[in-house]
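Taking the form predicted alone, here's one chain by itself in structure tokens.
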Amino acid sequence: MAAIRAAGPGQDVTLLEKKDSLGNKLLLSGKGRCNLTNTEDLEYFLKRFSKNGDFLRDAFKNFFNRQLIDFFEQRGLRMKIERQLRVFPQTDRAASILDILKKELLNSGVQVIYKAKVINLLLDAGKVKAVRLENGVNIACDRAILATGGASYSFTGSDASGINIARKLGHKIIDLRPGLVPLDVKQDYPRRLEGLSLRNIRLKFSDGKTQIISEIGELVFTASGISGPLVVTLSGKVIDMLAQDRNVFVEIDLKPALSIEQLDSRLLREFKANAKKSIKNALKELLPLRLIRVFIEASAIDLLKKCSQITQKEREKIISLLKGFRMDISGSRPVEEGMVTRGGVSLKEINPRTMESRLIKGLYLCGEMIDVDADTGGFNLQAAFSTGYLAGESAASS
């Protein structure tokens, strides 16, 4: 988008692509469907960013969700709005988005050079004068846009190389951390439950003082912890808690629609109707089969104990676990496995009205390599397109 916009005013624009094809990470977005943006209004949009959303106000006012949707629809690709106002191409294929961008590069006269790994920018009196490639070739230019992504999914080419170039040029880099990432837990439950999805549950993360409570949604057990929409959405806040050396735990409310009193009444009915059944078999009405053994072990009740033998204290323990099945968070998966990278080039060193570096004349920075990140839902991609568009426009008109 930066290259397309820069070429609009008739500039001579070259796009340097490290890989042998364009848009490798874009093709993975939205599970291959590309959640392009979200139709929420500007103020709501900004609130979905972890801390630095206000920096994007100028970029969004210049090029926002409606303009992004129009960009693709005017070129023949229809969009559709799904739950939570998420926008997808009607084809359900991220490749459809990439095809439009590639055609527009061609129509705009942008020269694309593949397998061109940039290792540095050359300066003259504090201004950009050339781009140096790994093969030793220097490409002369008076303006350069760094749009190289973060450090997540490095196999796509997003390996923090552009961030490192910015660092070499004197920019402050906010520590890179994973965003929208699975979390690890100390207990061995996940290993035993790997692949199991729990739907219509609620999560409460806590360090004993601060609480983070999720909406009702889905959780998935991984080999080392937990994932799924609820987990990845809140993972950044949990990681921030862990970074302060706090002991963080999660409680899974397996029955958020039922109160403690309602659960107690239901258990009494179930146990009375199935007095001769073991507690293991009786819980089949309440829990997924794979979870039952782990759940009962956590309750310290004999698996084969009959319902008629369950004491009030044991029933209270079962209810307590149904409303708060606890696991201790040990950390997160590495930044490589995060859907987005948190941190990056400090926003204090970027002009929000132009995306130009405050340190180097003719250098523009945009996308995931700068210190902005948001929840899932199309917000991160919109930020990338908007900052790219603004960087391209500013570079072309400077």
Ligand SMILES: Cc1cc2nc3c(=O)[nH]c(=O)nc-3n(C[C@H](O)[C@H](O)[C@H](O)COP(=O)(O)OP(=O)(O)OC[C@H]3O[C@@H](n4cnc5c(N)ncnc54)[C@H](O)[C@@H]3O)c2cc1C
Second form
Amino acid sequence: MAAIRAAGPGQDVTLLEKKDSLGNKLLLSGKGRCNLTNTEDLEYFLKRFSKNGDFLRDAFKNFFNRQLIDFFEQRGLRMKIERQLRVFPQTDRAASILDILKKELLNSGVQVIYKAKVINLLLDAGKVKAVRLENGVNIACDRAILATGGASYSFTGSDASGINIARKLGHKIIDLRPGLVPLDVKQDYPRRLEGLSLRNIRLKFSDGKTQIISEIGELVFTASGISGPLVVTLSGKVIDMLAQDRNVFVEIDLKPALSIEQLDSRLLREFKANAKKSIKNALKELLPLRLIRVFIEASAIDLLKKCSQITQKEREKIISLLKGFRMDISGSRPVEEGMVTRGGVSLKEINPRTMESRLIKGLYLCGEMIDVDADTGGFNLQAAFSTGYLAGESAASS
Ligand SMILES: Cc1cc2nc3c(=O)[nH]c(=O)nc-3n(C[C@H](O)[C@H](O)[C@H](O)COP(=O)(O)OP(=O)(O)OC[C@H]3O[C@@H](n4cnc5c(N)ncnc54)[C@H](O)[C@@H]3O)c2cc1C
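How about the form predicted in complex with the named molecule, since we already have the form predicted alone?
Shown next: the complete complex, the earlier chain at its head.
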């Protein structure tokens, strides 16, 4: 988007891409469907960013969700709005978004050079003078836009090399941390339940003092912990709790729609109707099969105990596990596995009205490499497109 916007009469724009194809992360976005943006209004939109949302106000005022949707619709790709106002292409294919961007690069006369990894910028009296490629070639230019992404899913090309270039040039880098990332837990349950997905559950993360309560949604067990939309959305806050050396645990409310009293009468009913069955068989009505063994182990009740023999104390234990199945959080997956990178080039040294570096004339920074990150819902791509658009516009008019 930055290159497309920068191109125009009198501008000679070259896009340098280290991989042999463009938009590899874009193709993965939204599970291959690309959640392009969100139709929420500006104030709500800004609140969905970790902490630095306000920095984006100018970029969003200049080019926001409506303009981004129009950009694609005017080029023949219809959009649709799904739950929580998430916007997707009607084709359900991220490749449709990428195709339009590639066509537009061509139409705007941008020269694209593949397998061109940038390793540094050369300066002359504090101004951009050339871009240095890994193969030793220098490409002369008087303005350069860095849009090299974060540090995750490095096989897509975004491996923090652009952030390191900014560092070499004197920019302060806020520590890179994973965002929107699966969490690890201490117990071995996830390993035993890997791949099992629990729908319509609620999560409560706590460090004993502060509580973070999720909406109702889905959780997926991974080899070492938990993932899924609820987990990745809250992962940033949980990582912040862990960073303060606190013991953090999660409680899964497996039956968020039922109160303790309702669950108690439900269990009494089930146990009466299935008096001769083992507890293991009776719980099939309430829990996914794969979860039952682990669940009963956690309750310390004998797996083969008949329903008629379950004591009130044991029933209370089952209810407390149904309302709060506890696991201790040991950490998160690394930056590489985050859907987004938190941290990056410090915003203090970037002009929010132009995206130009405050340290180096002719250098513009945009997209995930700068210190902004947001929730899931299309907010991260909109930030990348808006800051890219503004960087391109400012670079062309400076
Ligand atoms: C699995 C997954 C799903 C996602 N889904 C969504 C979603 O649905 N909605 C949403 O809003 N966000 C989503 N995101 C986040 C979103 O994709 C990113 O925030 C966004 O792609 C960032 O755009 P960018 O242009 O800044 O960086 P990138 O898309 O990472 O692009 C950077 C480009 O720069 C190139 N490059 C890097 N270093 C160099 C170098 N030194 N020299 C030359 N070229 C270089 C890379 O090869 C790459 O082509 C998802 C992320 C992941 C990982």
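Residue numbers count along the first chain shown, from 1. If you superpose the two forms and keep the largest set of C-alpha atoms that fall within 1.5 Å, you have the rigid core. What you see is a predicted model; the values in this text were computed from it and never measured. Only residues modelled in both forms are compared.
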Next on the checklist: After superposing on the rigid core, what is the C-alpha displacement of P9 between these two forms, in Å?
Outcome noted: 4.7
Checklist entry - Tell me, which consecutive runs of three or more residues change place between these two forms by 2 Å or more at the CA, with the core overlaid? => result 8-10
